[in-house]
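In the block that follows, a single chain appears as structure tokens, in the form predicted alone.
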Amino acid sequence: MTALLEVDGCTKRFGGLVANHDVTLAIEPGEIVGLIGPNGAGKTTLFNCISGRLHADEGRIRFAGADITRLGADRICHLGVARTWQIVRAFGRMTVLDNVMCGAFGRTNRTSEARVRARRLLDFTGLAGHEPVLAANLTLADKKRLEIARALATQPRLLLLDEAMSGLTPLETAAAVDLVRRIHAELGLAICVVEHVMEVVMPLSHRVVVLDHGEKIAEGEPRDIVRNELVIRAYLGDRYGAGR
């Protein structure tokens, strides 16, 4: 199978500091892929290389056979990537449906069609009922529900995924891990998860990519992640290391 996305040796540098160093992975359609690392790793450097906020000093992003390395964010959109963020950007001024309407927007100019599919996606994700409401009257939970359904709503291929769950409750959580899980299964969609919640990222993952100082130093099936000495000094800690 082809990959979906190719990451070819990404490098990103802010003056002396390096936030990727020679970083490679692959993301295959379908394929829930888990990207963690402890703070400062690298992690959100890399969404934004990808998705086009930045762009990499060195190596090649590659999207469906496209090159994606030097294109801005509003065409990478439009091929088929979309993104959350690790700090909540709602439009807050903005009703619930305007923000998803403005997703949509990212496809289509007409107004109705674009309201259908906002109306159709608050629904998916938990939002029926908020159309109304200002973004900025919303919960914690809520409003990263409403960047996941601004971001479907630019009917992606790949949807990025930077610590949609922090901050929540476990109720929440468990609900949020449930949406990611409906979202791989009713719309088909490759996602890579950034988060910190190691008992939620493991489980929802086929794949784990562990980045380290702007390095990956580990990659695999989350089994043998939590078996690694790499990443259990760099990362998880001993209680993760313990029960092997």
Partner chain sequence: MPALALAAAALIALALPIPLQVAGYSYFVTVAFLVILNAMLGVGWNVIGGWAGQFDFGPNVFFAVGAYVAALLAVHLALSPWLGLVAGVGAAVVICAVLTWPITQLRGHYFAIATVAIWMIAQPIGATWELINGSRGLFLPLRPATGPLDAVVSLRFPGRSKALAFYYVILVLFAVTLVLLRMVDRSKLGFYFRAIRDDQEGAEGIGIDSRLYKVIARSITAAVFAAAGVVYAFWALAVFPEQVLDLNWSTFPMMATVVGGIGSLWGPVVGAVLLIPISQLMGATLGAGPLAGRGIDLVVYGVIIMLVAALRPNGLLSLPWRAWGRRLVGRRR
Given for the second form:
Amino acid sequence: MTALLEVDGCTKRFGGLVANHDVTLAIEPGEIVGLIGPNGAGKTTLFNCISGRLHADEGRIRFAGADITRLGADRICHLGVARTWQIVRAFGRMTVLDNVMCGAFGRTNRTSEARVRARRLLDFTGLAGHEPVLAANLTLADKKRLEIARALATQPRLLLLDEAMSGLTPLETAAAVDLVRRIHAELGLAICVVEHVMEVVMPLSHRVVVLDHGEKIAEGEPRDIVRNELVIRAYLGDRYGAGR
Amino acid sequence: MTLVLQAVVNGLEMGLVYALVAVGLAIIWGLMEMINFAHGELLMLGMFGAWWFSTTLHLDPLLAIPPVALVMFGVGRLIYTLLMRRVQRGETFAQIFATIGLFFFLQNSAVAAFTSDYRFVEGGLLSRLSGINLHLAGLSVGLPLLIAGALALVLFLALYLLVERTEFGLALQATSEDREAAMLVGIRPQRMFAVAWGLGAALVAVAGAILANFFAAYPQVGFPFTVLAYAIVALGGFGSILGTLLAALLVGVVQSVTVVYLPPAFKDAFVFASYLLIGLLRPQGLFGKF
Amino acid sequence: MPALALAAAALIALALPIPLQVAGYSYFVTVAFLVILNAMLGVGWNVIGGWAGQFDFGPNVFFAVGAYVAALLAVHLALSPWLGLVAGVGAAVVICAVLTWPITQLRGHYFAIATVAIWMIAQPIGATWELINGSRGLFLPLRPATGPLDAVVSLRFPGRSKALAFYYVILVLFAVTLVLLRMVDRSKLGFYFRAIRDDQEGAEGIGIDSRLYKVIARSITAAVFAAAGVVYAFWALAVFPEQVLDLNWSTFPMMATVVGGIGSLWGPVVGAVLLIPISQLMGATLGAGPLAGRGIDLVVYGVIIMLVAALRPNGLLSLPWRAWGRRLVGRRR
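What would the structure be for the form predicted in complex with its partner chain, given that what you showed me was the form predicted alone?
What follows is the whole complex; the chain from before opens it.
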């Protein structure tokens, strides 16, 4: 079986700063992959390269066999990669329903069809009842939900969630985790979650990739990763690792 | 070839004055991101100020610079506190709308006060020096414009130091970067905006007082300068004071070289054509930070 | 807009000029013509400015394109203005798309100055291009209409009926524009424009080609401006570059939009209905008499604009009209 997403030797520099160095990873269809690492490890940069917001300086990124390294964000979305943003990018002056319809218009030109699909996704994500509210007036948790609904409306095969749970209360986080599980179970999407809270990622992911200083330092099943010395060192600092 | 070189020299001289015209806008628009459609009308007020000063008090128009700067600083602050502070709460487009109103108001107040006749400043130092040229390697440099350019350069550099090197300038930049963060460290944004408007108005009015020595003052004189100033600030890049200077010099040169080959009507068109060309190659302007 | 208000507005628009015409106040009919013309330009500008959220300071270029294309076809090929309308709109859309595509890689203020740049370059071209007679201008051929049908087909209306006839011509075009734009507003295009306005990167992330849709938005604006330009040319019977490229063709629609309420379909209409009569009224009262030519009318006009901007920076439609309406209806019961 060929992987859905293949990132092959991806390097991204900002001036002298290397945000990603030679990162290689693959995501299989229907898989939940956790992408973790300390702040500034290059997780969001990698997301940006995959989703076409930035372009990798070196390396190749393939999605479903097609080379997407240099494609624009809109084209990559059409191929089936959707994402959410660490700092929410909901369309603030549009209603919740209109936000999701914008996503649905990627697959249809008919307003009525887009509306039907959007309503279905609002039901699915638990936002039903908020349709006429302006996105700017939602709570943070609902904005993040809205972004997920909008991303799902583009009918992706791979969903990239950039810190979909950061800044949420424990209760909201639990609901968000539940939503991700349902997206996986009911829609069968491959999902990549960026998160720096280990407790959230570990139980959710089938496989975890760890970035530190822009490089991949570990990859494996969650229970192996929590015991990986490099990972512990990256998270807790050298002293802890050396003193063991 | 000499003709072109001569045009370049003339253009550089003019460019120095343009820099002073544009730098006021570089603060209001480039740094504080507020739109002022009536920028050229503030210049017009400066021109009339110098004209009124020299005809009623019989003093050299260059001596009008300090009072014009002082008065216009107050006018700029007033425009902010009375008008733009309220307009700021709305959409950005509301700023365009409000300053179009300001444009009508200032231009036609000048018509009402001075009529649309052309007013010439006479008997000043610069007009007495007119016709005197310095000759250098076969090129002649007009002395009055050279003095005006030098004056503009000095003022420009003073402002550059004020914005880049002083605590006040830092506070101004902080306000433009992030208003809420600036408030957290004790900067009062509205005061910063008011001072920025004051400074912007004073600088462009001083440019007007200098220009009054070379061009006739009349109520409609401002708008072409408004358009040119926007091109210069965008060309230089947002938030870059030094970029504004270099862009102004470039604009002066493009204008005067264009006139060597084409009818004068095209001189601004070529300025804007170079803006498009440079903009497409470098979307963030020549020296823009983003 | 509630159906009742819409019907009332339509009725007033249709009926108002007739008593004015009968009473011999054809000047006021001309004012009404200008109101509708600017309302039309306003709703056109609203597409790129209000919906797509892009600063466009140079839509007047396409007003000029429409006026010139239709005038050229009338002068050289004796073509009907209605065919000129199709050609003018088509030419404006093509020219706008070609010119706008490259500048869409500029954002925010840089894009705005690029639209000014195109206008600044168009001016000396208009003033010197021999094909369009440079600054000497193009004069439309004068020939009396052979009958009522010919008058409508060739937009030649005799004497005193001209003002009224052109009022209805622009009203029809305006109505068509409103219907079409309402369709655009509710279609994928409208959604995409507003998505780009609210967050360009977010929009690209859900598959929206922001450059393409900005070009489409501006081309729709250009089409509306060109259509208005064609009517203007046949109304003025001559096309001069400094007249059709006048800055007011950009600023007035923009101002009408901001006064009414940016982004809503009806905002520019409300704005034009208020602004144009005020400026004409000022001109007719304060601009005449002993103070004529001293700009007093425009001083007052400027003050009014500043007051509206300071008190209602989000436009008059942002006032609680609905609540007032409800209270009014409630009191009557």
